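Listed next as structure tokens is one chain, alone, in the form predicted on its own.
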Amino acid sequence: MASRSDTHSDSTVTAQRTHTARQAITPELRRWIIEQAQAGHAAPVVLQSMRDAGWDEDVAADALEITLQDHLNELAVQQGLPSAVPVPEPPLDASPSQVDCGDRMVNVLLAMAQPRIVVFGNLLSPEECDALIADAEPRLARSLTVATKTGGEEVNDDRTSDGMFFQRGETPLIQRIEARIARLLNWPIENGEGLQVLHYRPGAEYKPHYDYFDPAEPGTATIVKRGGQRVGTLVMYLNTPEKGGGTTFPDVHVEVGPQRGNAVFFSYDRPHTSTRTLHGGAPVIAGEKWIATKWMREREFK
């Protein structure tokens, strides 16, 4: 590994030296960043080298993030992975403790970059949670999953819950929540599926799975005609179970505890396991669990 003094003296970085936020991210700089990554230098070390060479910190961070992400996308395509697409993303660049969603301030409790997982607090009020449960309960039926082999729906033994779907904008309550979600995640209302409410009794669970539609399955082409691939998921907790019922992410050993009014968001920029968005609903050990799920699509969902 090159010494810091060797890194600092690199002619490419030195040539870029300036003290304004108008610094250009040139092809030479991109090549240099990729070379540092391939040489095994960690991102914080590369960022510090750029700062020491005279780069504005914000510009350097943006250049590093954009270059490395583009490089990873190029490698993914070379390896035969599907191309990455834009995904919903909450406005967290300034590491805020809260996000203004218009009618409500939502707390940011945890933010993880890879995979992209964000835990929100106070997304729904207690009254909204109760109203969603009350409106959904008379319409509950055994939960189905999308059948990617046929493009239809089917009962899946991995999912032992009851559920129902609201139509998008079906009630004033649904309209208010959907508008809040759209602002929180910077994603159009029309690109969202209808809100689904699920009820888990003791012992009920949803075993680990992915929310995107497997491109290799024959029914996927039919499914994605309605709005493209799924690119993000928001799970909102409508109550707090006595025990169990967390949302698990086995690939990264993370479990989000279900707390009434809170939510967990995660996105996936390509329908591939490399997104590390394998997740599940852990079994309810005591009490019951109510959640509302919003799935986001690439385009308008019709």
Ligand code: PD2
Contents of the next structure:
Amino acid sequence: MASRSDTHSDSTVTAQRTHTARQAITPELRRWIIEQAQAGHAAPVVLQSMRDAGWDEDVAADALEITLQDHLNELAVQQGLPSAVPVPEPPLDASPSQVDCGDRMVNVLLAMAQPRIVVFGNLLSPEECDALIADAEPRLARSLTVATKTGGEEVNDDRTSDGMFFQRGETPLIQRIEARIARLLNWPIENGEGLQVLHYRPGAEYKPHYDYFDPAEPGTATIVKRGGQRVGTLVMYLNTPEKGGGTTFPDVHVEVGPQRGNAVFFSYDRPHTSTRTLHGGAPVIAGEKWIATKWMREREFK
Ligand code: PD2
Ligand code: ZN
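After the form predicted on its own, can we look at the form predicted together with the named molecule?
Everything in the complex follows now, all chains and molecules, and the chain you saw is the first one.
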């Protein structure tokens, strides 16, 4: 495959290819692909058959992926799961070591498919981390979480940190970071909630939880009127705690070590445990921990 260096042309090419693939998926092709999968033929074998029949490799791969994903989604919905929706996604198709975010090259340190987790290095400079902490510190209060029972906010014993929210675009620094994140994750700035800064002291933690709003809770309908569901989370580490304070994903036994300037991203295409995005902030054992979190919604968060 051609190597591509610019992220804008990268996403344009991907979008065109996906469009071509969607157009090419006739009902007959769709039926044939599903039959191949049901007969136990692995994706590379099916792809080779399509190439032998004259298909362009990229378009065939996209058609295969789209068809199988749509089919899996239909099966999931038939079983009562909420429907899958588009999610933020960094441009990692060509396995780049870095993503050009306009004003900064961000390193890709780890990428996991299921659950979708990507760890980034060098997202924020040390000066940006220090400035976020300094701007947030005078405004900290005991953290509240969204109360899905009522749609309001509440103090939560599972989250023993202090926190505050910046308004979206509140300062030039926040604007710069939000624009960088939008490029990194291919997701509109307008769909992001305001940046939240959290401070954990020794012993403080954030017990495992999901970031989406539980559709079974009575307050969720009110919460999602503003921007829809949450579909992605970016946790940015503003300092390096001495011991403890990792971000854990208990379903897959993964722990991300907090390092100043780095970040962990994860997405969830339906508000359901099948996304395996249960995650928590492990207790800080020594030192303190500062993070900034950007949650992304389906639509504009006004
Ligand atoms: O502090 C963390 O690592 C953490 C863990 C779980 C942050 C969040 N969730 C969050 O901000 O949603
Ligand atoms: Zn969380």
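Owing to the predicted nature of the structure, the values given are computational and were not obtained by experimental measurement. By rigid core we mean the largest C-alpha set that fits within 1.5 Å across both forms. Positions refer to the first chain, counted from 1.
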Worksheet item: Does the distance between the two CA positions of Thr277 reach 2 Å or more between these two forms, the core being superposed?
Response: no
Worksheet item: Upon rigid core superposition, what is the positional shift of the Cα of Asp58 between these two forms, expressed in Å to one decimal?
Response: 3.8
Fill in: Per-residue CA shift, Gln36 (Å; core superposed between these two forms)
5.0
